[in-house]
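Just the one chain here, laid out as structure tokens, in the form predicted on its own.
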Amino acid sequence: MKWSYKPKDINQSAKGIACCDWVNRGCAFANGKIFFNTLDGKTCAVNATNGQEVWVTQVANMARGESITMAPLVVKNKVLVGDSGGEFGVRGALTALDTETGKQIWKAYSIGPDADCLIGPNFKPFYPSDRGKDLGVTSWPPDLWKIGGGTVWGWISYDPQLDLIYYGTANPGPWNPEQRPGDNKWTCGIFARRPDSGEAVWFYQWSPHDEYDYDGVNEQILVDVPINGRMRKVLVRAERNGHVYVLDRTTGEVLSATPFVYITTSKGVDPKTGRLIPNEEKSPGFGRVVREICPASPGAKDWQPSAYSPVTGLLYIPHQNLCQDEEGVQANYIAGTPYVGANVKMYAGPGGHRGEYDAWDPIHARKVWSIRERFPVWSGTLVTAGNVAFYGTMEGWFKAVNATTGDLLWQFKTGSGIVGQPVTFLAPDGKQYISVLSGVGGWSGAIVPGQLDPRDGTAALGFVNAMGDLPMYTTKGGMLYTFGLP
């Protein structure tokens, strides 16, 4: 080890308003620094030779729920950091700091009036249902906005040539939709902002009015490709209600919506409005349970990123295959408690197996190969030049197969399930090497480390109800594996 830092005074009762167990989502590399973020809402500037503390400022506040697990990104000097907590309550926002002082230089909060949005008259939506003045307080019922969610805790993107940011915001409050009627702006969307001042250019709501926890925070892949024989820029997106989304990037215009999974709880996108069309049997609400809905909250794919290979032109998708049965209950708003709604049950989905890895097409909106998995596929992916695309299991399984066919190449048991993204990097002495940590977790694997008991099948809002076997196959983890490549 060459060297090691923690934070001071970490307040460790964050871990009781982490909503999904207590994680991290990595760190960022600029200008000699290394920058990350802590579960109880700070953001910490390190030395990168040395490890010496630079700056650390406060982002979240914990008396309200609001916590951080994302992996922050640096564009222009500027590091940007969202928040969590939509399960307590919160205001979700993206703050932009200085990464060499720590200051803050903007605000862009997800919902409220426009001048709190950074909504100017720059903001050109490509739909009409996303215009007009100040629908982040018009689209709730009154004052309801001020604990709305739409947290900020996935992944940001940049683009330098088109100089703008896009991320996802995440799920209305509570869980329970009867409480909050209305298309519950800005939510569930996503944002396309100037990095230098925040100011919102265009954004898009992949689920209004949000009724199953789908929130909107995966990764967006940029890439250039030709899309009815004109080459477009798009953004590509494999989202929680189970559709991959390929948006043109410099609009937000969906190009393509087409499902990757089993899907119940909508009957698929309007290619004229580009709204989500609702099934409306599979509406949630007070003192009815509704069954078989798919996917289930964790969507049909959450945080873990998906890859793109300019080699075989594919993407490559870690995910679910979840359904759950649900039943809406009133939630009351105490600032730092939980605000959901919702008794939930996860199990598996059609077929018996609850994860799968797929490559698709984004040009042609199709599945190219599949590959089953026992458990929900939680960690990130990568594919490297050689057409070698690798991922985990939740049983400790780290595997490489034929970027190309799906067929198994290696596999490697590691001691514990992998939940977190695998890396590749050319070292000093010449060879290429992958790195990948084991070690169970998150909301998915919160069973074994939180040692959850597997008859309370509510128990980490109802995902232990999928997962009460997890315990035979794995066990709790902490280790960096490195392999190296021929």
Given for the second form:
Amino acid sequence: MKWSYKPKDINQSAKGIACCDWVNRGCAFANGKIFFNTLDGKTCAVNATNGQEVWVTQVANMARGESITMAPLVVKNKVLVGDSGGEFGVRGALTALDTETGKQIWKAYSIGPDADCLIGPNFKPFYPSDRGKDLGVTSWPPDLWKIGGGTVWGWISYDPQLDLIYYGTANPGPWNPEQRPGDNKWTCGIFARRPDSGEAVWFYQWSPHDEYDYDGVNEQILVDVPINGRMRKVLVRAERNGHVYVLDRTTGEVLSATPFVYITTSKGVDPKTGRLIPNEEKSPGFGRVVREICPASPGAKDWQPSAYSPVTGLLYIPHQNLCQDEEGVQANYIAGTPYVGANVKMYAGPGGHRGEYDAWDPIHARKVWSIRERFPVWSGTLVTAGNVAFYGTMEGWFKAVNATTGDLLWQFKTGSGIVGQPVTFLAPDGKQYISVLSGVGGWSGAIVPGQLDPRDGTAALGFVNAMGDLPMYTTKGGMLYTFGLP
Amino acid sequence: MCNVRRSPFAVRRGGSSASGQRPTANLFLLAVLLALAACHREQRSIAPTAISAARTFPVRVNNPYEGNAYAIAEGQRLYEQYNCSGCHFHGGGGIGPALMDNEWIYGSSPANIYTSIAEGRPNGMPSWGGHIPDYQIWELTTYVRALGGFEGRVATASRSDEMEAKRAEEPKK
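I would like to compare: after the form predicted on its own, may I see the structure of the form predicted in complex with the partner chain?
Every chain and every other molecule in the complex is listed next, the one we just looked at coming first.
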């Protein structure tokens, strides 16, 4: 081991404000430093050569239920850090810190007055429904925006040519939608911003007035592809609400939105207004149990990033196939405790399998092939120039498939379920390696490390109802596996 | 809304705890909820006999409400209202540990459970002592004991809603 670094004074009580297991989605490397976030709300910069601490900045405030789980992104000497706590009544934000000093440069809230959201004269959303003054206040019942969620716990992308960063905002709170009539801007959408000032350039809302915890924070794949005979700068998003979106990333216009799973909660996206058309029959609320809500709250796809291959032109999407029953109850705001107001029970969607691994053609908006898995495919994925796609399963299989056909080429049983991200690298010995972490957990896998009790299907926000058999297939882990070609 | 009556035993110790590891989760708005929670349909004197004993933890104390169906039902209501269910769900756990299984990190006796609730626990269990009346902590204690299968079935409430969790006595599926 070269060095190890452990931040001082980590507050253990942060474990009580992590909605969905104690997770961390990764670190960033830039300017000789490694940047990462801690659950108790700190961003740490460490010298990559010797492991010495350079600076530590407290970004999130635990007393208000804020925590951090996301992987930071470094853009032009700024570390971009978002927060978690959408189930705790926080007010989501993205913060830019100076890479050298850790000092805050700007902070863009996801909800509230335009000034707080860094929405100014250069904000030009494509659709009229996103234009107007202080929509982050007026699309909420009075004052509820202050505890309305819209956290930034997913992935940030940067297009250096357009000089724009892209990132999604998470669910509005509480889950019980009857407690917050309105579009609840700017939750469950995507912002394009200038990295230097943080000012917003455009916004699009995947799920206005979200009713199902469909956080809009998944990764965005930036590619230039021909659409209807014209080269377009697009942003591809496999979204939690069940659609693969292709957006013009210069304007925020929706070029296509196509279902990639079985959906009951909406009836498509209006091509004129760009608005998701909700299915009112599936609206959860007080005093009723709504059955067969598909996709379930973790959505068609959750945090697990997909991968794009310029060789095949396909997007490889690890995801789940789940539906749920939901009952709305009163959510009470008590700082530092959950603010949800829903009892949920999830189960397998049509077909009975809980996970899928798909190859998707974003230009023609169609599924090319699909592999079924027993459990949600909760790992990230990797596709190589050698035309091999890798992913892991929650039972612990690490799989390599032919990226063109989906045929299984090789698999290896690791010691625990895989919920991390495979990576590849060229080592100093000139050989290419593939690494993956094995250690089940996360929202879907919490039943194993948390020893949750499957007799209560509502456990872990209802995910336990769908995962009662996972402990029979795998145990806790925490191993790093590296594979090379002989 | 009824008047908020502050019972003499509602105010408990200030900032310190026996273990010195007081969790920091703050419960700012509890006072507001308290106003609701303190509304009793039934006015009666509840003698908090064990309170002084609880201060000298770990001396064993008795639960004043053991086997008391009314206290269990009240505990169940408070368990939802104070968001215990947001972290422990209906006994199966999630953010906090399961409360319906046989594993107890800090012990399953009424005194242990009372202390878990009143003083909090270091890995994310907020402290409720001083924020809610003591008799409510005992009601919650009794309900948590019922979730764990320690209270007789005759006394435990039967839930009618369709999302109901199975009882602790039932086999795992």
